[in-house]
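Here we start with a single chain on its own, the form predicted alone, put down as structure tokens.
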Amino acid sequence: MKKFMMLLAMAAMTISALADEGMWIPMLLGRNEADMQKAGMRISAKDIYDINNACLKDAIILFNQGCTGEYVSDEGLFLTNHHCGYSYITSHSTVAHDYLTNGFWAMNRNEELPCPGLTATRLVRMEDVTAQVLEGVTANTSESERAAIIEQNIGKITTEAVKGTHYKAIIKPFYYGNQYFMYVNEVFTDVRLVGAPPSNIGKFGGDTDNWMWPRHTGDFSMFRVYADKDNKPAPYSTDNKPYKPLKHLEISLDGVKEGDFTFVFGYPGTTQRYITSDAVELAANIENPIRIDLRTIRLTHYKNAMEQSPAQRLKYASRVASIANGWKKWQGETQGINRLKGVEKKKDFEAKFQQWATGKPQYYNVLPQLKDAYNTLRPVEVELTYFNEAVMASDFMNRTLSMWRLADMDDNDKIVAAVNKMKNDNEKYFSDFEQHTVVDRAIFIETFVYMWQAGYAPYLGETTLSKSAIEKKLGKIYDESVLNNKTKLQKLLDKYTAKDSKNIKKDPAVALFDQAYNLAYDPQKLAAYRKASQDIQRLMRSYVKGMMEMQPDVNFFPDANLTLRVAYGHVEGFRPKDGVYYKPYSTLQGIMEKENPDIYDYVVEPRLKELYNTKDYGRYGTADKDMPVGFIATNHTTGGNSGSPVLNADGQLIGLNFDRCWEGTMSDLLFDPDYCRNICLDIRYCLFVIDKFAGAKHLVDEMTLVGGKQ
């Protein structure tokens, strides 16, 4: 292990050669202090991370568990993007009062709208507590019990870490467990809406522009969180006042130019850099093909009953964004893999490690042992694909899940809490049943209908049987449950009892979920496919070991495991493709090139064309009246990165990070760095929404705006 952790440090201190890949973990910061500075910037590594005094690590949080934010006023105000805060604008919008399509800006205080169960949490402090986590682990303690001491060791350390504070300690594994850090934080509930944009401008482009360049979305909203008088994490009061964050970033109004040094400081969600051409393949050209067409099903249904009415196109709107994301997502990763050759890349570079581990009995037959334990894993997760792209993809098979649950329960407790929250759920079901069961009835045939026709739901019937067959008796399955039948519904569960459970089970979407659940999980492939999970974990701590002795002068940098990580990179246009070079930046004239009425996703809001006529642009504008709206940069991002600050070279704002171009989407598994972009909003495009487009100046007074026409 000493020796191992020597090598850690030795190989963090030289500088990869893959330019401007890397998602690097501050408290270490100073490794890459002299390569950052080399590439332009003029801040210190302590500037970004320093545990004694405030720095730019305590403007950033952690939003909810999925995205990042940074303070941008003394008063607890932050900034994220609008795809973040979109499940708390829709939560707050009704057809009266509609904030997800109309935007929203509190005026005062009192208009701020509270987000019950959003959380905001800001990292205090990171200790590489590898050796604690380890102590009592040796070469001979199997998987199980290693796993059974590293758990009782991180509950020892978590607790004693915080004790007598109303802080949270997580640690988490880096380099597939061959490293820990602990992460000790504070957790802020009461975050309160401020503003947000209306969609035609938060979401300009919508699915279509998704993951692509030009991009002239200003992706942002507006948050703000509320301590307690000493200005520490509380549940929501009225009592309680605006947070007076350590620290908060200052907001550059100079723009960037292309070369320009920018780094990304956030929360990245997951990578898998070092996994091998198996793990590629089946991602990229099994998985990926199977949860695009099974989504796109999905899609077509809900945007065609979102045209209907502005109640549908609210209903459906955040269930498509969320589902449009990772399928758009999905099909640029697996061009950009295909295209890179990725798994003949992969493919190569294991061939040189089973070279190099010739002679070396710790490493020469892990790559075999991960080719057989992919080969047990891969049915099975083919399997899980589709139950949970295909079975699950309706509400139909979800509510027959609440269902099939309750049949095998016999605590009485636990069976009132089930039949309340079932009734709960079907009063919001029935409300909207004659318009949404159309939709979902379709959804439901199609997608079972899909995955019989791969050969994965055999219990449909034979595949030579014809679809229309199939389709129908799927329909006389949706018809006949009594999931859809209100009244009979409402009586089973008013006098539910265990015993009634015979009856449920009978009923027909009950018994085709159990068959489908049944298949993909049955115990004996489950316990294979666990079992070579778990070989997965072990053996890829080994590979990961022995690629960086087989490459000392590799700088590895850990996977992405949403903790708090500093991505560099320089301004830079690209080429997609033969013949085509995209600029670094997008302006406001863009949008008026996309503008379409006839398409939701392109119409422009009348105040912004107002706006772009007469260049009443402020001082957010550039000296040649142009309105710049994005840009993107070399900086290596991943989901989790929404929201995150883009900085300059002095540690100032210029930009929130909040999509990757489609064609560098395979930078989970594979960085190419000319392709490889992050898609930020231009701050300056930002702060004109909010004060020359919504006439909230007084948001933006609360700021510190530096640079730029003053």
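For clarity, every value in this text was computed on a predicted model and none was experimentally measured. In this text, rigid core is short for the largest set of C-alphas that superpose within 1.5 Å between two forms. Numbering follows the first chain given and starts at 1. First, how it differs from the form predicted together with arginine.
In this overlay on the rigid core, N140 has a C-alpha that sits less than 2 Å away from its partner position between the two forms. G455 is among the residues whose C-alpha shifts by 2 Å or more between the two forms once the rigid core is aligned. Taking 2 Å as the criterion, T464 counts as shifted between the two forms: its C-alpha moves by at least this amount when the rigid core is aligned.
Given the form predicted alone, state the structure of the form predicted together with arginine.
Below you will find a single chain and nothing else.
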């Protein structure tokens, strides 16, 4: 009997472990409902997405084109991540009112700050439009004809769908164009900043802790959507009223424990689940290492400079954040792929596919042709990677690009606009030229040398030459270019006309850039590259279709494409390496353990310490006087899921998704339930910060709180 129980338990475990992978289409969630309920969900698929009734999807927002948000009050108040609201918090910050550093809390509606350009999009409904989109496409239609027909059909369908409404419709391909869905959206444009914690809460741990667990970042910010008198989207106006959403999320104060069911409802950006072994090899073992090495060069110099003074720290902070974000993720991704033997796994699958495809003419040539296409694509892809990550690494070469473009202009209006822009940029550039040039010159030289040593900058000379000779050559280019001579440059720009273009072209920096550009963007190579990319798209369409025919019992999720998805799993710790087990939650105690007043990323606000010392957690702390901060779960997420609500079995808000664990970042290509974890902010810490730390209880009062100690 005991043995049988164990077998049962084991079987249940394998099923739930397998169930963790996937980002599912809300409209088709019925297919997952039984599995979700078995995993612990107590609501129905219709509670999540329902075309006829208000449902959870009405509480979800696409925040601009890259993050997710969710309504938490019936007056348009919504939550997203601090790093998603970052540029809006920054844009309202001045030396006198440094909201980024000190936080911002609107104490009444009049204090809420307009954010021009920010959009909050609600999905009204979605629809499978495959048949209409592919109308007129036959087995004999060529790829280019196919594209033209589809574009025309999409134009017709979307126009028709929103006729007479204020909605906007878009259609996106799924499974490489085997299926098409239309999304009818309502786009709100009067969105105002309501609250943000100080950076040492909202960005606690900074880039040091980024992608890592245990994590203690209070990564949230708050905004409010305003609408016209009919509750419809309208441009910013003082006459607008807080928007009344069809649905806002209930917030549970009960928290979660290991094993609890959770789901994430949001807008994942891109995954590549079905690509071939060649594509995985290219990404993980060819491109990632190049990008990582070249970014290490940049980061080393910027970080050194940031140690020099607070002004330098400020100057480089945001570029370091964005360079380091990819840099760190790719390291985790490559390690994860190799740990999983990802390339070999793909090859095994391909062998099975090939066997299955025997005697099926529509599939038999797909994999061999994909291989050919990747053989054409690979060398150009690598050159383009070098161009983006090495040639364009320095400010110097970015400024050279503007000059190089100017040399090709003959339209007078365009020239004037370009010259003015360059003058503006120069003013900033030369304002701390002495310091910045040390950093920028080193980055320019080292990235070009790296590329030259790898054989990708033949125009600098044979790789058998001495490294110091190349460094000297590059140094000379940097020092002698007019771009680094303030007086000469000013003179040149002040009286610039199309006739001066010959002179600019002779500048050593412009000449160097021209060589690098012509190598990477050689028209013939590029044409072959484009053709290979198109072939890959077409072949992948057949490959994925074949996979589905080969495994009719598998529920394949479509790759993420910045459309609304549901991912579900459990709160669960993991073993990142031998001898180490990560618990699934973190608490305020961890913040105090990390505290270091000398390290910018680990400064703790006195007020937060005070609350910690007096254990003044109000109704947000646990029964045993802990203040939860973060937790991890097995939900399959990716970039774009930032700010997504993490919900419990009853569909109540328990956290905000904001990151993934480094050891599992290969989940964009390959998901491993043993290592892949999403990182969530515990909603109780968020509410505690708003109420107890910031004294903005009026915002919590707008929300619907359930559970917890009353």
